[in-house]
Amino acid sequence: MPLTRNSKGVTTVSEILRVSGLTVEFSTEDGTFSAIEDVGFGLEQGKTLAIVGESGSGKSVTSLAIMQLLAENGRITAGEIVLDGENLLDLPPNDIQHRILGQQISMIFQEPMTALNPILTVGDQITEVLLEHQGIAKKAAYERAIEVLREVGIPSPEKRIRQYPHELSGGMRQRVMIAMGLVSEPKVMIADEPTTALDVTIEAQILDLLDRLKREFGTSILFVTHDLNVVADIADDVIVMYAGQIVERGSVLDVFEQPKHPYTQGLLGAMPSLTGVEGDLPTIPGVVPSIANRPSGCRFHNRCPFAHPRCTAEAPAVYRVGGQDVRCHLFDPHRSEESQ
């Protein structure tokens, strides 16, 4: 476990994953556009960091960029992705494929029925990483697969390992996906909307499972979701993304109790509450702009209740406000009275 010393000389757990200045572009028939720009954050050992935002905010592109799984028309144009002190963008593709992916960092995809291979058994898919990359004998690999299926709560794993994905329930397929990510004991696990297609009961079981795996194995989790209720349950820290940029980041406690950015405030205000008053939920007007039609200045200004002329003309810097980083002109200590 990587350690460092803080300014007082106390030994603390360091970041296992550090993303800095990450920018991704996609080429289309209409031109080349940035999907995410200058994205940066750190993930600590044994912690869960959530990335939240509406569809089109850049959450999944960020996770796919980290995994080097972008579509053919996408490319990383700037930044660093440092895993346990090693910049993945400096490594040759062969190293990424055979030494990093599936071993040091793994991913749970949003829809297991499309992510799992329908013509291979559960056992064949779980053992693939062990057989291809770790040189483990087939018998030992299957014994490890049965063990990990048991760890993720699948009953009768000796039977399930011989079955095909269509023979399992949605909740069990998602547990198989988690088992595939866990089998090589990675340092970092990325979960991209892993509970979207599940009912609330199975969702709660999967979230409990991820939290238990984090505690028992020390795995660091990057959790991508649009569901703020899930974030409150599972995450230690949270990043809020909008139109390809991080607009706020901080601990879950700080961001949920004192949201700073107007977009974060809007998201939290739209959360359903069992104790809330009756009537329509508050909403954020408009939609997230496409990558080809992002507004000038602050990208949220055309949906923001606090927008002023400066917001339309000038992109805001990132300011430190309490325990949060916020990309908003409202927190510029030098802004003029006219712009307030």
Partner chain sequence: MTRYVIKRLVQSIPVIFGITVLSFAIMKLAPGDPLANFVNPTISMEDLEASRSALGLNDPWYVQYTRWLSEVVRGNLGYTYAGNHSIRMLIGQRLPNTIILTLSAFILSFAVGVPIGVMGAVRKNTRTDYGLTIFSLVGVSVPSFFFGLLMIYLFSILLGIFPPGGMVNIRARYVGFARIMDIAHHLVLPAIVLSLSNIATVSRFTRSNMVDVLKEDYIRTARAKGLRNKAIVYKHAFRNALIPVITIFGLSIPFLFSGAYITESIFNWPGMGSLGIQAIQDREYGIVMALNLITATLVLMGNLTADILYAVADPRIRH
Given for the second form:
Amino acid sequence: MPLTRNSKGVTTVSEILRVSGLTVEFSTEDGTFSAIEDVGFGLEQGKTLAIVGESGSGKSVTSLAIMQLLAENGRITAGEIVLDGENLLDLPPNDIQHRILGQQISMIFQEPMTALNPILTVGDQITEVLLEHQGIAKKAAYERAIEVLREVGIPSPEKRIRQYPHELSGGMRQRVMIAMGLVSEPKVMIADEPTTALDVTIEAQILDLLDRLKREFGTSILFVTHDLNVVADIADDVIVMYAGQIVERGSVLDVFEQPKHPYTQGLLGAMPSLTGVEGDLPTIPGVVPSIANRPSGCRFHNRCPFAHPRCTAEAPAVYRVGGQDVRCHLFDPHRSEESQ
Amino acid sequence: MTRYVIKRLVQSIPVIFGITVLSFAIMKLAPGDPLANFVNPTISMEDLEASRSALGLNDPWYVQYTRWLSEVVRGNLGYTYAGNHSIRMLIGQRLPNTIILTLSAFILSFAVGVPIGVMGAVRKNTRTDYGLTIFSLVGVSVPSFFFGLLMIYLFSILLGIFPPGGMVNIRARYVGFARIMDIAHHLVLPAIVLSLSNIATVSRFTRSNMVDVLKEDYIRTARAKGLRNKAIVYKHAFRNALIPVITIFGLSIPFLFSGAYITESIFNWPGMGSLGIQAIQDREYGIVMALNLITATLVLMGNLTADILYAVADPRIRH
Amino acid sequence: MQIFQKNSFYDLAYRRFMRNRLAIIGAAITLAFVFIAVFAPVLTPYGPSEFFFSADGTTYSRYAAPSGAHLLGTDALGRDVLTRILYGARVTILVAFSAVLISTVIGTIVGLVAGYFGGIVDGVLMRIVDVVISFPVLFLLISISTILTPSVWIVVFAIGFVRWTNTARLVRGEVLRIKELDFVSAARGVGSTSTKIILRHIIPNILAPVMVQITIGTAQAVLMEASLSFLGVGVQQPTPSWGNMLIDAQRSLVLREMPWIWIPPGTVTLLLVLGIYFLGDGLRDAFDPKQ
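For comparison with the form predicted alone, would you give the structure of this protein in the form predicted together with the partner chain?
Full complex below, order starting with the chain above.
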């Protein structure tokens, strides 16, 4: 299982979060389908790991599975989620809820408008985590909340803390979300498309903020996005997901310099700022197959410019190529030449 | 907030006007001449015409309407044909009794309906939920008069726990606290009957709101914060789900007044409903019209109150 | 069985509906009552207003207890209770369906006009709706049916006139929502006429919620008719109606001693209304899987 180990094949000590063999199934009206399969990666202390993919790739399911916030019909059927030496899947739900969520891992979501409760004040929502788990006095909790709001760059936090979400701008709301995620100083922060709903200037500010927090507080961030520009800006390592599987994994530097998987190449080719030529984007034809209609063999074969007969028949293994892990037959060292 | 209240008040002015027009129209459409009841066969046509003119019944409808309206705003609701009783007095005697009954049913509807709805939503798709859903559907399906008769049959005739009707024990002549307890004892069955279908409506509405709210992003945020289920359900979900339930406050009022007609007549509760039924049998259109006017106004005020409460409860509107 | 285009909105709704046990039970109950209404004369050997005499043939067989000849006994005038229940289904279903037809037509038109044209038209129409809903339903119904001489058709029109406001509000809300959707703006952009837009884009899209409203409205109309008839201002004797069959139960002797007179008509009313509600709930869930 190459994807469950890092480059040296062993678990390194600095890894704060290690996910291995993670498989999630959803039961629907039309049957049971696996949304993600055998997903594995490690997040190093104080680093940012980006999970990139189009919608339907399984990137959000992966992050929700780590938080154990899957929808009612979703279930983790295999794998491990090890946070700081503890497998979360072995813990009773009570423990997860009381000791892990909001304390050791926090999560910020895509839509700061809908992710904040409209009828509770900013202060109520930030202090809640402290009051619920840490038994801190209300006054101390509010002081801490004001401090965190100031850290995330909210001016006059003493005033803001008494306001309701609808009284804040989109960027402010996302800062509040981040403050909420930060208030109990978690080991890992999962950010699920935190800037998608924001406009470009605000997006840049929020990314700067996350980057600063990572450096100042040593927070490890798992950053979920569909936007490769953002990945280049913020991440140290990157995972590319397609149709429920990781297809490529490596450092941002390696992956952006030398993308190996045809899908990653396609994505990078489809990136406007790197091609420089607006209006003539080399896009990947077709769409991500739905969870119920995944093709046999390599899941990307029907959109892949390099597909050959083996790709339809046989699911590719993961190969180590340069600095990256790649799930593609093209990199099979035992590949016979004629099958190209 | 203040602007919102003013806007709602202004909006309700044409509605009040419409209510009076409709009430008046219903009265005018009623068959028969009010004087016809008193016609002495010996009276001459000229004399009849004269008294018609004297009463203003020959004036155009809008003159009659204006005259009637100016009396109504002064609190004069007219007199009954038979016995010349003041309608205002008659209704004044009955209104408090109806309010006791409808208010009890109103409180019962929400005190029982909201928890049932929350329980159904929190245990969505379990046996408890299905059981509560079927209970609610039966609650809205059972004809209230049939349910009332069943209750009398069961609790008065077979078990003898509650009186079959009336508001006080006439023979006992209780006073003070004993009288209150006596009224309460008489109130149990009619209040249950009147509230049943409202309980069902409130619980269905609460459940569906609560189910929607529990799917909101901010509930997921709350879960991500590791909050206890209780805190998620009550602090985050319930309060949001309750705001729309306030609209049902307003809708319940006409519903309960309607129900009071039937409930009061089954249980001989001396309120406006049984007065109304009596008035219909006696063709006392003046009473019917006055009841329409009063309840419609109460309903309008109730809706207005509900809207204002809604605004107070929701910070997004409050500011 | 494939009765709609595969995976169309209606095909998916149909499949969801067929999986919903309560909805199927509801549909079965409703159809059973329609069947009873249609075939009432075949199902009973008696007429609804046929009087029966006691054994000696001199007096009417009043309040006879259930027997082989009269499965649910006879009523105050010596008529067969079961037969009156079967014929009562006709009246109930006729009144409910016709009333809902009227309220749906009025409500849909008012809602469409108010929602589509907006402005003053909307303001005026919605204030009229406000006026009508300010009157408790039964008050209005009672006023209407006392002013006009009570008959089955007055009951139909009275219920239809009172019920249209719900449909109007629903349709208006849906129209406001649909009007903002891209394909409607697009149609307007290319200069389609209002009539065309309403017929081609709006009507098909409000069909599902209106169908649900029709079902729920029918259930409520059944209850309204029963209540009016019970209060003596609805369907009048000798025409049998489930509501007017219960009038007699207000006499304590009948209530206490003759349950066959009043329990069966009350129960069938409950059953029919419950069946229609099950059906309506099933339709709503089928059209709107979110719930």
